[in-house]
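Below, in structure tokens: the form predicted on its own, a single chain.
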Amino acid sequence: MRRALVWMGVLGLLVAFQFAAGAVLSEYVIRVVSMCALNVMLAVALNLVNGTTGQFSIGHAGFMAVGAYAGAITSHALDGRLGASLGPVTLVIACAAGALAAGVAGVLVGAPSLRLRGDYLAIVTLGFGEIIRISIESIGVLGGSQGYPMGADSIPPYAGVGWMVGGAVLVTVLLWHLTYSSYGRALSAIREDEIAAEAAGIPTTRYKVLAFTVSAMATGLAGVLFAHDATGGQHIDPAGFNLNRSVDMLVMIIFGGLGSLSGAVLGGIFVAVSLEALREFQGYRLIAYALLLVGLMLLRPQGLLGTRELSVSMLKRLVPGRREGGA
């Protein structure tokens, strides 16, 4: 019962955050604080099997483009029938379809390739992601290289800045309780040593499926909420899904530390902050990015948390003058 009240304050305090937001803040802050909680989304996820687990993946783009294209494709079936009236509707319907693909598709890929470590891993998920991204771009129902809808038609816009925000709280939420659960204490018994993990009876390739089917399932939702960004306009292609998306959602969780789901979101916000803040030095705002985690690679290799998780002690001591438990 506590935990039901729990998730109707939190609902409640969405929607009304859906609706101050448009009151109060520009359509330019509303943007950035949507593409901060979409790049949470896909760090949080994708730290689930690099920092958790300790795989090495970077084909993740392939299945945020799964989950975007299943999306909009069950939205533009629905919205017709339904309406405008049911959009909620239609965009969970379209969430819980897109997170269903997008998991099928990463049971397909985890399957066979994670049977494999290190640099072998990174290389075939990799290529299993630009396979994916290839095969939607040769599909002529799709769009091609177009991108969907073709023609006149659009994505419905039902994704306002508070479904992106609730959807990044919602898989924060569910990701960290499965980190600190049994079974993510042995995820993490897999990325200290999976011989030793094997040896203490844990099935390592199914929990290392598991967790990558799970971080697929997060991603393919963060790829739904994208394509129905009220803010982003209503079209996606395949151009939106190459390895460079792979690379930054790799930036965020590296930026703030493998294994540290708040070290994610950090990441994740200061990754969609940082390229709109060098936006007005566009010729130069890449290699200022790009300085800017060289150096931050030299000073602090870890990340910006390592694998610890922020807490209230520790914001108290970046307080000047303050103590730990004194004054």
The other form holds:
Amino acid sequence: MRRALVWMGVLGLLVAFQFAAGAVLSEYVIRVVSMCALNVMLAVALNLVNGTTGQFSIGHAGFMAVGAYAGAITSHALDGRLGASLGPVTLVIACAAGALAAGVAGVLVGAPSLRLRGDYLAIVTLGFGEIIRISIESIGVLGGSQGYPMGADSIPPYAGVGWMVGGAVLVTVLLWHLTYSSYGRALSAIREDEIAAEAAGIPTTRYKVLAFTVSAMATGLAGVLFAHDATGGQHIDPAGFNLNRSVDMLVMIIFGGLGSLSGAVLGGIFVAVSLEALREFQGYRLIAYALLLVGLMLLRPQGLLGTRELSVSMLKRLVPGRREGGA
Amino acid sequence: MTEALLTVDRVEMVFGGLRAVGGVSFSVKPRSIFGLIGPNGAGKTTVFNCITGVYTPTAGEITFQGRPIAGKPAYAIADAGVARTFQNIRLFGTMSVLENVLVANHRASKASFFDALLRTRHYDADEAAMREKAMELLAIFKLDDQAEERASSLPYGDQRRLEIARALMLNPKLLLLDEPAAGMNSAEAQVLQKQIVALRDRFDLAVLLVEHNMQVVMGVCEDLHVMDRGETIAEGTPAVVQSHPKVLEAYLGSSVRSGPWVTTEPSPETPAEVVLKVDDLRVNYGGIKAVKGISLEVRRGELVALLGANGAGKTTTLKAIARLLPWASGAVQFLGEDLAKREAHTLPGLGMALSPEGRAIFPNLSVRENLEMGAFTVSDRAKVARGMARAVGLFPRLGERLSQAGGTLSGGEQQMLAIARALMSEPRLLMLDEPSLGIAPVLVDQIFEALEKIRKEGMTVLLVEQNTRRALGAAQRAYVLVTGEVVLSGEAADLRDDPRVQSAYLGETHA
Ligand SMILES: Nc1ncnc2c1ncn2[C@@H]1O[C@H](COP(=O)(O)OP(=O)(O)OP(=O)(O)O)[C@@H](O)[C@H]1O
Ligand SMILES: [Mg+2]
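Same protein, the form predicted in complex with its partner chain this time rather than the form predicted on its own?
Every component of the complex follows; first up is the chain already shown.
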């Protein structure tokens, strides 16, 4: 009962935020907040696979693309019938469709490749991400490389900043529950030692696929919200889901500390804000990432938070300055 | 006759050309304690791996509670009630002690995936019950105080106990223990021996035990099965097996006779030059003071033993000397050189070699390559060849397996490789961390004989060893550590009969 109340409260706040934001915040700030929220979803989702479960996916932009296209097609079909007044309903259905489609793609990619140990997943997901992008480019009804939708049509801009932040909260809370549950422990056990995890009764392949699918679904959801982002272009094209996007996601979780959910949140926000701040230098972002990662490896190879979570005691320790040194 | 819980029927496991297990049959009755023993590389761990689904046997049948399980996935076999520990400890290192145990309850948990995702009240109740049960199991092994610590930070003996606790969380009907007493001293082994019997009674399970500690094996097992090179060489009650000539020859060696294994003469009247001098060395792990000001000296041609219970700080001391751990304070001189300014990788060049606890074999390199890595700093080819010949002479098994990958060697074979690798550079100071760990009794004799020979040839040895009697029999001098401090030191001959040595151990154990 209390939990239901908490959720209602959060929902109320988000609705209030959605309506108040336009009045209080500048368009620019709303835009940046929406981008941060999008990145948080992407980072938290990828962290479940690469951080918690210890697998390595470098093609998650593919799932984002599947979600975005599936969601956009759904809302395109519904919007005419339901009209703008039922926009939120359209958006919720689009979210469900996008997450589902990405989840199916997750099973199809994960089931064969997660059976194998080692680096196969990295190679398969890399290929998957590119194949999705290239397939979309060559499918006429999806608009090819021109993007979707075609002509003067546009995707309805139903995902205001409240929705974006709401999506980030939902994904983060659910995955936080999952990570710090019995299931999350099983996934971490797989990361630590697969043979021992099996001996402890964990069906490792099935659970890797499970984690991968959940992660793909959350990424798909992020894709839908991205497509409907009110501050975005109301248009998606395959180039938006290229390898750069996957690299962005990797940088977010490596920066925050692989395996740390709060680290992923911080990493997502960090990348969004710095990309925005360095907007003129977009073309150099791979160089900037390289410098950032090299610096990180020298100063804090485990990432900002390592595998730990942000906590009050951690913040307290930062405040009174350095304690005495020693190892 | 009661029906068997587990039947292993003509099981065979072939790796490439090697018959690791060549048709072994035995059966384990419910609530019995059954021992599987034999020399290093006999195939015991491989039998465990076949039973628990890590390998699918190349031939033969395995039946558990009347159902065939050979070739089933490992998690399904664990679900069915077969739990195990691993010879080379496999904990979930970065997870907490409590989480390690909780993982094994996941399948029994009644909360669904959606309960977990939404963190329902049902989930919370289930989790609370799970934690309570896990804490009870940890309490049996006196690990409840460390529940929130990282599993990898526990001392070796506690890690072994934690593996047993984790296995018990599966509610098994059959518990497979692969060398649970490895790395424990005799007082701790005694406690373990009682615990094994107590576990059987309390949890109503059968135990299949692989162990080289004969005190434990003879103390708890009702039936024994002895293997050598994949074949059965004897079976029966401990009394029968113990006096079986084949078993004596292939496995037990002198261990059935009880020491005193004194092989060495006392220190010479005029002391030789100091090779290693440690002065008030302190090492901390985070806030914990692991080594609290140790001073010791090792002279040329000496074998010095560093003794003490689990967690006393012996391994930490060796690692700190080898510069593998940072010092909080203190000084170490090696052949007159101040090690404070040295980095770990330069020490082999100076003439120091360490055979570390946990062996640190390169798993994907062959035995030959592993040995060559030990001579990395040696540019003289003749010396490398001499080292290789010595390694093979000391451990003929390694000679048979020069091209096998290090990671697939049996536990004892890996230990041989670690010792042989440390010897490759013909170091001035050889530091050995529990060389007898996981080694069959006959071979322990051989290793100590070899150490004596090496020492006579002029090498200096600093030895950490749980087998106190053995170590004091081989050493000239010894230091006894308790919780990071030297409490006793002197001539090994004097310490042999000193009751304080025993109490130094007992004061620390989980009695
Ligand atoms: N995957 C593998 N590939 C090749 N050889 C293997 C493999 N696994 C084990 N062996 C070999 O099979 C033999 C039996 O190994 P096993 O680990 O079962 O011995 P063990 O009886 O447990 O010995 P120890 O007492 O030393 O632990 C060893 O000689 C080992 O080198
Ligand atoms: Mg073994």
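Residue numbers count along the first chain shown, from 1. What you see is a predicted model; the values in this text were computed from it and never measured. In this text, rigid core is short for the largest set of C-alphas that superpose within 1.5 Å between two forms.
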### Message
For L293, does the CA position differ by 2 Å or more between these two forms when the superposition is done on the rigid core?
### Response
yes
